[in-house]
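Given as structure tokens, the chain that follows is alone and in the form predicted alone.
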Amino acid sequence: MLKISELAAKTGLTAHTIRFYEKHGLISASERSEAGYRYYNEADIRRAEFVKTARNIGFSLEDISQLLSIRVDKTSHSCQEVTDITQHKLDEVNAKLEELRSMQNTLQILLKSCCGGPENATHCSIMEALEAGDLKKTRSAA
């Protein structure tokens, strides 16, 4: 049995994310001592691990909540499931790479429009597009 800080150090957790996951009821202690300490088996620090690596490859806690309840019964759950949520989180991230690419595109047009000279910002092309707001134009045009 581990206590908090012993799972936080076994699994590179902090112990405060670790307390942040049991109020999501993601990870719970098995035991609790008589003091109120935390106690932790070999299941509980599988199950710690798994929501390091589901959050590490982005999964929300939501998702990770309904991969734990597949992963405790597998026998009621399809690999559909699982492939659903994941394809969900894929399309969320290439949504997210589209914006940012618009975003990098948008921001190279503005750096390229500039000279960055050393004279005052008075008519300085990034600014004057910023007060302006017509940045759309700029990403369409990108």
Given for the second form:
2 protein chains.
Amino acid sequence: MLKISELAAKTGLTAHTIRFYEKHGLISASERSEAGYRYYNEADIRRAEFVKTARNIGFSLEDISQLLSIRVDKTSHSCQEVTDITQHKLDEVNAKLEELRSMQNTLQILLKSCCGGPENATHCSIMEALEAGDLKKTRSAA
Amino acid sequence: MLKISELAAKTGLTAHTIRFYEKHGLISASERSEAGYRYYNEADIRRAEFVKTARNIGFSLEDISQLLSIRVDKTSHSCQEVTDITQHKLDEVNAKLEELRSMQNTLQILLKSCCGGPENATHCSIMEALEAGDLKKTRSAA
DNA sequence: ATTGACCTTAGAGTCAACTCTAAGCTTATA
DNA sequence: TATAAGCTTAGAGTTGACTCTAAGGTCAAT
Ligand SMILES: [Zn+2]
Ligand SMILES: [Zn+2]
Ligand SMILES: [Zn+2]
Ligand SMILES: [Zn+2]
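The form predicted in complex with the DNA, contrasted with the form predicted alone above:
Now the complete complex, all chains and molecules, led by this one.
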């Protein structure tokens, strides 16, 4: 049985974060001491590590929540449900990649066009490009 | 002289956003009617469009703020200052790209490993991989 | 018995960039 | 003149994932 700080040390999450995850239903301590201290057993630890792994991959807490409910009763969930979550995340990632590649491209073009030197910016081609506004839009949403 | 909704129509920003930008010092109306209505002249419009272009590229409002202060007095700023801002943004974008590519890679591997079928998830290799925790960390910061 | 480290809670604060609301003027059209 | 559309402000709310604080209780070691 681990105390919260021990679980924190083991998972690399902070105690704050563990309590935060508990508040959001991701993790819990199956036991409490008389004084109310959280105590985590083996199953709790495995669940916490599952959460940590999923978070590291980039799943949102909402995604992780869904994965956890599959996890607690695998027999009543299908592989398809799991791939749906994963595919949806991949779609998101791909969309962001698109956007970032477009930004990268624009920024590289801008940098190539500017001398980057110490003289004044009255002739700066980056400023001119921003002024002209003929740059393609790279940002769709925040 | 444009009213705020006209500037909004012209730039594709909303009137709300224009006021928000004003509050943050990015845009302003050089005139106000007696009743307090904002009126934008040609220079105001050009500035607003500059902001819009920079935002579309992906610059933060803080970046844009710096670009604008260069813009109002180009003779006392250098090309280097402009490239510094741009390069810094590119560095950020590259870092995020790295992270997303790593997420993409992990998700693709997961998806390849799972049958995605309608049978139950007791054997699901995605779930197993999350359980095993041997996936590389892709997320560094939010 | 007294440190000091650790634990508890509810709840507030952080970040960025909006987004929206309420309450009340103003202006244009019919 | 009346209705609607549009403008003003200060300020609150949104999103996601934390991050921190205050005020206090607990525990192991000296
Ligand atoms: Zn130059
Ligand atoms: Zn330049
Ligand atoms: Zn399967
Ligand atoms: Zn599967």
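Residue numbers count along the first chain shown, from 1. Source: prediction; values computed, not measured. In this text, rigid core is short for the largest set of C-alphas that superpose within 1.5 Å between two forms.
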Return yes or no for residue 128: a CA shift of at least 2 Å between these two forms, with the rigid core superposed? yes
